[in-house]
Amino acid sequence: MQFNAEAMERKISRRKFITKTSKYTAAMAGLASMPGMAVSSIFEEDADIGIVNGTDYYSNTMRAIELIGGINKYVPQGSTVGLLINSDFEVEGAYVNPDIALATIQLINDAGADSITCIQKVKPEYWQRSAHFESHKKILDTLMQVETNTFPSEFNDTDFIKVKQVKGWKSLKETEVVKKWLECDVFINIAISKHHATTLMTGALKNIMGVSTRKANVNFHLGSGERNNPIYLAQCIVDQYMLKKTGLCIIDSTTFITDNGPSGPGTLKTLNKIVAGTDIVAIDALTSEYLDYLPEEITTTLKAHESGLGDMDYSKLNIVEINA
């Protein structure tokens, strides 16, 4: 797949993008708050990407997912769900707001999933940062976790599997990933659009390093023979992502760091946006602009586009953005 540079020159500015979606925003301003009115019922078809603006992150996560068809479209009853939440940081703007993760878990539970597993261990204090923690204790008690997958994780035969020489790989020769990631029926990636020192942005693509061991991730950074070679790192990320299709992606673009990532502290930017969809490449392309980058400046996005994981020209998609 060749990247169409001419097409990307048609990059939608924020002003044009808001104009494009203003009819949806206007509709939602009056209708979304009406009792019994489902967000999706206002539109003729499901959005490819749903964006909700506002400060009620819990409710807005649910609305973003409803814009793209609702959780039942992605989580069949009785399915096993694997969650990857970018939670293992301490500084504001470096981790996904827990309200977003809790809202997603509530929806998955309501959809009748058989089980929900956090593919990377989530510490108790992460959930406790949410005002919804107390009311969700019962659901949180049902969550399963890969306890040994906490940074920096070490390989063990119970929780991890070695994968070698996959067709389509361009940089990776082998990796070590969590078994539950490959085994779950539905994989849901909950990431944040924050800065990263090497890849410029974390987002959905970079977040996938959370399913692999320290040894595998060291290879991502050093395997080219040059420390933190951004092209090699990006292709390794893309190669690993080829192992499992993303069922649903949610990006926290509420408050995030724009420098000194991934751990911060850094300069905070607040947009109060929650983004949901399934095309991880398009979503990363879109949210990279929230960090004032062009999509083609993010090497992970460009390499994922070239490898066929998705389409970085998000202007082709039906994007619905609303104010809650």
Given for the second form:
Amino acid sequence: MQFNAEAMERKISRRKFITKTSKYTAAMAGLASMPGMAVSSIFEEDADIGIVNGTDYYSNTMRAIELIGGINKYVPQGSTVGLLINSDFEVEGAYVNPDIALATIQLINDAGADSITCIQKVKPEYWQRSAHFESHKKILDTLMQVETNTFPSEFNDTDFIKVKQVKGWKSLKETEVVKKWLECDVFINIAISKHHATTLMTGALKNIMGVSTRKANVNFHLGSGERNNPIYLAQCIVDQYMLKKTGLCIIDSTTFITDNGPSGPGTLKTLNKIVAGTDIVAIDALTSEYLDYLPEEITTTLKAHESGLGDMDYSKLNIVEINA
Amino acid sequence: MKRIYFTGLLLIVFMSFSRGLYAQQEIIKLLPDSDVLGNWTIQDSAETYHDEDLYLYINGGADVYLEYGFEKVVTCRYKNPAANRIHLEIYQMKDIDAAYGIFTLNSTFKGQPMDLGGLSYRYDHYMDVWKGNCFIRCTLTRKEEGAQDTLKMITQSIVDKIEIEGKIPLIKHILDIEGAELRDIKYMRGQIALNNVYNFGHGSIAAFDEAISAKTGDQWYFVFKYDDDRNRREWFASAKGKMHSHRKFTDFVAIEDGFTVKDKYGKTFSFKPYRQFFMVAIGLDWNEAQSVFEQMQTNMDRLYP
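Write the structure block of the form predicted together with its partner chain for the protein whose form predicted alone appears above.
Now the complete complex, all chains and molecules, led by this one.
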């Protein structure tokens, strides 16, 4: 699949994008906060990507998911859910705001999921950073975790599986991934759009490195024979992503670092945006612009697009953006 | 012959191992002595990581340390009776410039300068120090009365043990421009560090030996240094071509031997080559940038005769 940047630019200049979304913004200004009013009910069809602007991150996460059809569209009753949250950093703007993760967990629970498993271990102090922590203790107690998938994770037969020579892989020869990631009915990827020195941006695609062992990830960096070949690294991420489709993706673009990533500290940018959708290539393309990159500058996005895993020309999608 | 070859190989392996062990003991010796720690005690024993093992220590971001020239890191955690924790990291880089570079890359405008080591900053809950070929970071888990003093005592004791004195890389002094109060100074040695500072567009500026950048007022200056004038010419021509065609920049104008472009915010980027360097002034149009470029060129001639 070839990406035509100029065509995309013609189709969706910034002004056109805002025009397209402003009617929804206007409609939502009065309706979004009305009790009992489902956000999606005022639109003819579900959005492909929902964006909610505002500072109540907990409620806005729920609204963003509602814009794309509501949680029941993605999490059938009785399903097993695998959750990957970019949580393991200590500096603000380097990790997903816990309010966003808690709101998603609440929705999954309300949808009647059989189980929710954190594919990568989330430390207790992460949840404690949220003002909603106390009111969600019960749900958090029911969460399962892949305890051994914590940095620097090592392979073990119980939690990990070796995957070799998958058809369609271009760079990866072998990887070691969490079994529960492959086994879950619904995979939900909760990432943050932030700077990364090697890949320029950590978004939904880069977050996929959270499902593999450290040894596998180091191979992404060094396996080409040339240290930190960005193209090899990006293709390995894309190859690994091919193993499991993302059922739902939430991106934290509320406050994020725009340099010195992925761990920071860095320059913070606040946009107060929460983005939800299923095409993580389109979502990464869209959110890379929040960091002043062009979608094609992010090699993971470009490689995933070329591999047919999504469409970085997000202008083809129905994007609904509202101010809460 | 085979036996001599094998014995030689064993000797090399043994020498490498011995050197590694010696080096490891040396860096561990930089850790603070117990008399400095007061009521803080070691929580976990110190750990040392060498070369590419850094990937097992840093979760994201090891690449840039390796690009600068990383040798080893010793890390140790301490706790006090109030269950507060201090995390100490001493990075030993391959040379002084590499340690200075990683220090500048980690520094932010929020830092308060301290009189410690070659350069140091105090932040809300951590301290960064550069001395010689070492970069030291000492982090407190939570604020506590008197804990900042402990951080300072710990870092001071490490600084006292580092025998190497370091000078700021020569290239930094190219930015010594009259009346310019420089901030956010960054010393870079490769593409990953540059990506951390500013993205000129993928591959637009590459293959430089070293670079320096700093902000002053609304302006931002970059100087890229190449091996020699021939190399610089080749890469400057490449940068010119790439930035001309890059979707991120508009209004390309070729002027004399340099060029200008604008970003989406309408900010002008002026590029000018000189000897084995090329200079970038952001926030100044071509005419305004000339006096800055002239001062930089004078500094280049003085520093690199």
